[in-house]
Amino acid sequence: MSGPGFAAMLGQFDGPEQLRLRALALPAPRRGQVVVRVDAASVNPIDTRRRAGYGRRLMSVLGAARLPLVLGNDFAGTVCAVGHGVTAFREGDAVFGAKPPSSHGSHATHVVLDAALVLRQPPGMRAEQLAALPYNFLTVARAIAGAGITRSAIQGREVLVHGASGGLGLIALRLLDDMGACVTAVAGARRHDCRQAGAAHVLDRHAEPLRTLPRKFAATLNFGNWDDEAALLRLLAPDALGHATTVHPLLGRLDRAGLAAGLAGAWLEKRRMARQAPPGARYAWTVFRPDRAALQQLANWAPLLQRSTTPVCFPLAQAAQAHLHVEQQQPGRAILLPHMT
């Protein structure tokens, strides 16, 4: 490594104003990691959070809520530098993937992470698609999974994704289709996306409500509102296998309340709505986890999915536009290009 590098760094949980391009002491990788050049890294919904303070009290906990900090997960780059016990990739690699949640995170020009949360790229995809889908595809696998939904147990039966448009619901349509669902998307636009992602059935869910749909699901995925979840549940069908949701209170609960009070609240509450799930039937909230099994499996995936994801990309002194880009939903998935000028 040589040369100096940066990171768009938050200094006070704030608005978009904060982030500044700021000098970044380039890491050197401990054993068993690799350091990444990264030329592509995406902007999720929830580092526009993270940045507003969500989410902080668990973050702590963890050590990633520490200032000035780094947001991003995705990245896609090129290693630059191998830590000891490292034997699958070295320099010059081209590979993509997923940080967990820290205050290093990848909206720089390096990163550091352990080399099995990397993956090698794929032929003929560019950095910007690659980054685009970690994080989205890693939180889908878990919400699949935490539904109780396997290829055996769900070929030929009908699955509803609620908030099926965007870039989560989008990416479970492809899997559910593949793995031989009949899926029924609910969104309230792009619905011609979740036709070309595989749905069966598309329905606008302003024009027909939730409490209008028969109780014949054999599993639900909330992407959507927390205010829909006893709604979705109530379609399940007597024998369902489950349903899982990524817009729980979770973190929201722990911020209010505290650490103690708040998982004690959170309890609670995901024990109230289970209750209303059919008898024998998962109940799951999904948080992001990167796995380097669901890794494995998005190598493969990455590019069928890239259909699903339309680049817009900004260059990294340009995060707060970046991250305006994400809270007014407009069109195409923000992406920050460290290298760009």
Ligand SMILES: NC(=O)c1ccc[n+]([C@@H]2O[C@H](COP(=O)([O-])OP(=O)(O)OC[C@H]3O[C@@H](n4cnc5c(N)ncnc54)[C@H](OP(=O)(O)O)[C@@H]3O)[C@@H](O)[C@H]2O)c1
Second form
Amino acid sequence: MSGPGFAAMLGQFDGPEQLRLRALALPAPRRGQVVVRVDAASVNPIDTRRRAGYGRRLMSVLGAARLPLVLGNDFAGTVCAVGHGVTAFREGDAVFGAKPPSSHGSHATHVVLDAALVLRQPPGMRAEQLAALPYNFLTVARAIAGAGITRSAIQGREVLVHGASGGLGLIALRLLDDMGACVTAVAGARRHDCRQAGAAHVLDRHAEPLRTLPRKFAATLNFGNWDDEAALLRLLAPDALGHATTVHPLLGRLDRAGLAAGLAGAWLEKRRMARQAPPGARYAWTVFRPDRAALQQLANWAPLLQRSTTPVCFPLAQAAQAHLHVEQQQPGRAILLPHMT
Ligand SMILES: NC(=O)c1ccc[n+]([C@@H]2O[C@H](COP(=O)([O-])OP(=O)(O)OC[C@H]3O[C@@H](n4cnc5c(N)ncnc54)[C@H](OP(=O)(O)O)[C@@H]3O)[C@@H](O)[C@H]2O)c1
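I would like to compare: after the form predicted alone, may I see the structure of the form predicted in complex with this ligand?
Below is the entire complex, every chain and molecule, led by the chain shown above.
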């Protein structure tokens, strides 16, 4: 490794102005780890929420809330150091990946992580397009599995995606379309993007309330709003596969009530909601988790999925502006380019 490292460091949980460019002590890789020079890293809604303190209880337990904190899960970059026992990579390999929540995230010039969570870049992709995908793809893959959706089970059946025009939604539309599902997307202003991503039907969530839809869907995915959870469950057909949501209140409950009471409350709330699904249908609260097998799937999917992603790039010194971009739901994925001046 050469040259000084930097990171967008969060000094205290609050607004984007708390993010400052600070020197980063360049880490040495331990056994099984690699150090990656980060060419691009995405800023996702979870980063802006963690910045404001959301999820602190659980993140503290995971060692992922220590200040100063470097946010960010996913990246595309170049291997610049390998630890003992790493044979799959050498310095100079172009890679991408996603790391679990930590205090040493990817919004930095360098990131250190297990080599098992790193893959070679698919050919012909730009770092800023690749970096927009891992966190979102891994979450969508878990949601699809959580709802019981498989290629054979969903072929020719109807699926509804709520929050379809966002980062998760557009990936889900492409995957489900490829699986042969007939997809209804529910979105606000950016409905055109949903059509381009393969939705057969696109509903305007401001004009067509969910309650007016028939009870015909084999699966429903909620990436939009927890308040609509019960309405989405009512749209499942009697023989539905299931429903998954990424906008569940798990972390918020833990923050408010503490770990024990929060977990108990969340479990009760989940059970109450699950009862509203048809008998036999799955009901899942999806939580992001890095997963090598899903990253390998992403390597195949990335050239197609990049069409759903318009990167909007910021230098690391403008991390605060990137957070505002996400919070204001501006079009395009906010991407940090740590070596851009
Ligand atoms: N649990 C986890 O591990 C996990 C992992 C990843 C993401 N998430 C969460 O999943 C959600 C989606 O992530 P994302 O990256 O796709 O976010 P995103 O890019 O901000 O997209 C969310 C979409 O939801 C729609 N929306 C906004 N307000 C809504 C409302 N009141 N009712 C219905 N739809 C609404 C918006 O589109 P329109 O205005 O066009 O409808 C927006 O495009 C976020 O809340 C994120 O924090 C959770």
